[in-house]
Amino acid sequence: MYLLLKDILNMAEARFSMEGCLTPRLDAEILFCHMLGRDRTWLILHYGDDLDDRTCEEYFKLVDIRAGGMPLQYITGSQEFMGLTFHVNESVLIPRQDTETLVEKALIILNEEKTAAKNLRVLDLCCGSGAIAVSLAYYLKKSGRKAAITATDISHEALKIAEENAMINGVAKQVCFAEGDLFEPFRKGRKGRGRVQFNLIVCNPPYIPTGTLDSLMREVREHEPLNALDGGADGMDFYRRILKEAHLHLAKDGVLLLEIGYDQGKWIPLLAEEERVYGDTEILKDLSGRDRVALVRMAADRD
């Protein structure tokens, strides 16, 4: 029996629809795209085309998968980021939209004249699928500043797929990757300080306290890493440990951008405050108007 393509759409939309998806309908199209290889312009020339029985059971097959709970971005293994295209499974967060607040704050500051003359360095925390280090790498060359990107994380298999992006996006000799927990891969001085000073660090940690993480979306709470999300009771954490050790790690003139939860700006300032090594904290909001990023100065005092 065969059926037409825009039919077997329309029920994948149905189901995914009574399984609580957010975008049905381009769930559906995108899943049976990346199943023939194809692009959704093929996709609207065809859609009165009859399909075998071969090609319905291997469609249905994964729109089982997806209405499971999978991620489509975990299916297709693929996540649009700053107009780049990034790998992604299950050992990494899926690259989000609101991140791009970030990396395009990053941008501006490493773009400003005070640093037009100098060969950056940037560090990347918790770096996951690279989305982050990567974007700027290859936004920095593209613009033919000179940069050198270091991204970190606890996880090795995160740390093979960014490695895989990097690479993916042309910028692998532009990025070195360290494994290990937020500042552990950095060897200090005698004083403390970190031999290797940043102009810029990034972060998007876990920020998500502990006893909310059961009401996130079914696909996220069971596929994404849950170390990447959980930013511990109350999800300050992370934010805890990166700011009292940051300093030691940023140049005189250094910068620190953290992505945080909507509800948290109204604390970060007051971390940064009690550690009395920092200046003015900034709260930046996304495209929704929610606070999105921190950006944290260090003292112009600093020794």
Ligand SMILES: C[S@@+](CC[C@H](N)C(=O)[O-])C[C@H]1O[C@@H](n2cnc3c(N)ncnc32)[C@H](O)[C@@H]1O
Contents of the next structure:
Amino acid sequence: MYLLLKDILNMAEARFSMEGCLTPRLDAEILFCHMLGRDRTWLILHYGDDLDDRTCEEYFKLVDIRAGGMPLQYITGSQEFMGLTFHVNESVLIPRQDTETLVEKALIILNEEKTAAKNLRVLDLCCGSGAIAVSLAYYLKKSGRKAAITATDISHEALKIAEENAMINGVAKQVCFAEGDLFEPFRKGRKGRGRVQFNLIVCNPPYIPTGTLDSLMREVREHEPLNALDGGADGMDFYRRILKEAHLHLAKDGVLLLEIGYDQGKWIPLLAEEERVYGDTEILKDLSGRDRVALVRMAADRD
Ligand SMILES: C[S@@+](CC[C@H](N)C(=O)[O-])C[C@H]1O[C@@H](n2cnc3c(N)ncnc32)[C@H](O)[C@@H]1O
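Please supply the corresponding structure for the form predicted together with the ligand (the preceding block corresponds to the form predicted on its own).
Below is the whole assembly, all chains and molecules, this chain first.
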């Protein structure tokens, strides 16, 4: 029996809806396109085509995997971020659109007049897929800016994906990678300072409180790496550690940009103040109006 392409898309859509998928039709279409290596324009033009049994079988295998909770991006192996394509697998967090708020702010800061003349040094801590570091490198290169970008992560597997993404997006020479626990690759500088003084440090750390991990969507909980999510008892462990040490690795007028959870904006200024080396902290909102990024500058009178 032959089925039409539009019929099996409808069947997949119904199945995904039943499983609580948020974008059932889109997922059904993207999966089919992925399987045949076609784009969605092709799909629309061929809705009325007959499909042979083999194609249907192959498609329904993918539908089963998706309906079983595997994120679409881990099946297709890719995610768009900042207009670029990133390879992803289960070793890395799928880059979120919310994180574009941080990247856009970082680009504004790096293009400010006072930093414009410098050979910039940028650090992306907890780089995962490399979404932040690679996007910054790509857009800085495009605008002719010189920047040395370093991206670090504790996960060896994540760093392999990040390196691949730097290559895919043509910035392999602009980004170097280091494996380690937060600032560990940069300690051993003079007078307790870090080996390198960065103009900008960006970080999207794990920030979900351990006790709420179980309430995350099933596909996040069961497939995205736990060490990309778990921020300790109150979700703030990484912010405490980063704020304690970031000043040792920031240039005099350096800036620290942290992605934060929507309910964490009130705590970051307090943590920063406790360190007595930072100036005022700004909390920036994302497109849905929620707190999303903390901007921490070095205090003006720091020696
Ligand atoms: C929330 S993900 C962010 C990934 C990526 N920057 C993004 O925005 O899509 C956090 C990342 O932190 C890494 N990580 C967890 N603990 C770490 C540690 N102690 N030191 C460095 N990286 C760590 C994880 O491997 C994961 O890749």
